[in-house]
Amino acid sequence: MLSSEDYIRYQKQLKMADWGESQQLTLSRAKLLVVGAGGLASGALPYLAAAGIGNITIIDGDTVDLSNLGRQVIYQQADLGEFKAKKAEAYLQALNPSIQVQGIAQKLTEENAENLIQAVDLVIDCTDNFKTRYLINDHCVAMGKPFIYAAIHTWEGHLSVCNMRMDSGKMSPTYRCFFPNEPGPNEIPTCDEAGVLGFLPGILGIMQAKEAIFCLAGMSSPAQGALMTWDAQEMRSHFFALERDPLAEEKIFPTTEDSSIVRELSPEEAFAQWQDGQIDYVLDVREEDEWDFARIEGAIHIPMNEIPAKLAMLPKGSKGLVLCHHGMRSAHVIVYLQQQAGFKHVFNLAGGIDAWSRRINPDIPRY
């Protein structure tokens, strides 16, 4: 039962038309683990407890640093120095008392993912590092647990609902699903690296939020079962939808620790070596919605996932450029071409098709 106090705290949101005692119920005994107290977590955060989240527990083992203070706005400047978790906890028990916080001022390992992730309903993913982002996503999809994806990189910010049961009876795609292993240490630039205003993660972390509450509650969304891209220069928003991927699952597409398995070529190199003839044809391996709003003219479309079943349709002894969005899904492409289909004259497309917007035919969208 809701207290009296409950009554005049969530008011608002009790008068709403398509929400009730029975969806605030549900929030208040839902629990939820928050990787991460950083920039997306400081959009998130306010708006979970806000909402009536029962239970929440963060962790995060650094501290506050001057530099966050930019983004980071749950944070104050006699904050420096303390645990991010515990500083967190503290906000979140002061904006709403009735709720149960815990920080815990630790990083997430392998040691202790698997007792916090099957304690709780539902994690939401607020990290700034793939290994862990793949390792809550593995922790998840073992324990059946859903959780919610974000990641920002410049002025673009990317949001997903991972692992979770649809409408329609089936499992929403899964983060291996959308980057099947983590990329190189220098394939993709960190905020320090790249930069960052303060508004884009914390955008993206109210729709984390947002999100948490819809799965929670039972309702439907469209990051459900796709990956929405979010351009803030351009204020839209894309959502590509994709199948549950079993092969990512599976791990058809083996990992390697020799980058040098995957040759790349530069947009310009490849774009010369097309034009001479030197390459034979062009493998796009993105996702149906992807390569309906943009592509290279003359490229073959076969999905990442599609490709054991259509190995067919490709020359295997001519030489080919293998492309997805940035090079990620691509270079994995070709690890299995070489590694399980015996192809030896592939190459990837550095930087993928934006690269190639950018620098070779500005005529093809960017997303």
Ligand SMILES: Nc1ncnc2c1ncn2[C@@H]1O[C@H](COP(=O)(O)OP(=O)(O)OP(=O)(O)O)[C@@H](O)[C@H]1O
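Residue numbers count along the first chain shown, from 1. Here the rigid core means the biggest group of C-alpha atoms that line up within 1.5 Å when the two forms are laid on top of each other. Quantities reported herein were computed from a predicted structural model and do not represent experimental measurements. What changes on going to the form predicted in complex with this ligand:
Taking 2 Å as the criterion, Gln340 counts as shifted between these two forms: its C-alpha moves by at least this amount when the rigid core is aligned. After superposing the rigid core, the Cα of Ala312 is displaced by 2 Å or more between these two forms. Residue displacement note: Tyr10 has its CA displaced by under 2 Å between these two forms (rigid core superposed).
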The other form holds:
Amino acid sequence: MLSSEDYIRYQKQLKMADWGESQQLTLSRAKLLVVGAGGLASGALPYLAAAGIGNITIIDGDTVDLSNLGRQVIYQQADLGEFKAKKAEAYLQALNPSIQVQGIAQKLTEENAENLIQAVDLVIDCTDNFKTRYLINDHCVAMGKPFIYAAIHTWEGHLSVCNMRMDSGKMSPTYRCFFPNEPGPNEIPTCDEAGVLGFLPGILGIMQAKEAIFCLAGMSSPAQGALMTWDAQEMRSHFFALERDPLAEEKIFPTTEDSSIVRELSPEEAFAQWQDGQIDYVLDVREEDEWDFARIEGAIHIPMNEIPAKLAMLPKGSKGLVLCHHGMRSAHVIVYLQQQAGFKHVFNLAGGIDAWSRRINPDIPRY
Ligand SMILES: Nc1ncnc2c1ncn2[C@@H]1O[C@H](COP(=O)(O)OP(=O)(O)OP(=O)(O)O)[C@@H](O)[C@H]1O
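Could you present the same protein in the form predicted in complex with this ligand, rather than the form predicted alone shown above?
Below, the chain from earlier opens the complete complex, with every other chain and molecule after it.
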């Protein structure tokens, strides 16, 4: 239920014909991860907080620099040298004390991405580099989370709502559907080299906030299923509709005999093959406390970092299924087993124990 203060705080949006208490409650229950707290986020964050998104996590390891203030307008001169994530947290919490905001003064990395992304409903990519965009894309695709991509270059902005189940029932394209390969080091100049006027990331950031609110409230938008470009000089937008690449998931976990490649089984395939005796062992590589909390009966448990020392526990010639919480750590273990230890018949459980619990055995607690 909305509090009496919320009715006053959100009264203007509650008056909208297409918006009501149920949409407002949906926003208040939503959890968002905003990656990067620079120019795009300076546009997006205030509107997300003001609209009443209930839980916002901001991750950025950078500190406020004088050269940021021309476009990162949620910071002030007095904030120079302070962590952006912490300053953004304080700004949003002051703007709307009825929501929860956490600032994490770190970069999003391979190590922390899985847990952070799993904990939220939606991710907003406000970063400025390809490596992080592919990192966000790959984790969101692996975990089935939608994310809002945006980027700017001189006078043009890009935006798309990626990996979202659309009204048509189809999944919207991923970042890899638009940009299959990472550009070379000097192929695309950065903002540092090409320059930028501060309003452009601000406008695109506000559009990201709008798309996030639409996505969470289940409202459709032309940016779902298309790449939008917006030209600041012409004041024009174009939408490039694109079907999702059917190999979107396989680009992350392709299926070949190459030892660097991870082959996956869906929970349904894995369950059927295990029942039929086609899978000889199930290896769970999560940590001790995760195993204590939830486990698949009959699995062997070896935490990821103990695998090299305990290889003898695994029957090398047999077919094995490897799992973790969502399928990322187990994918790394499989690459290790194939490349360093000569295993040939190891498969990853897609979506990990979380997907198993949702689709095969709901008695297994989720976390
Ligand atoms: N892996 C990552 N995890 C979290 N934040 C990131 C990551 N990669 C980039 N960022 C953040 O995204 C933000 C992008 O902001 P923006 O494009 O406005 O440029 P900037 O990096 O702040 O400034 P400048 O280009 O002048 O150095 C930065 O604050 C940066 O620290």
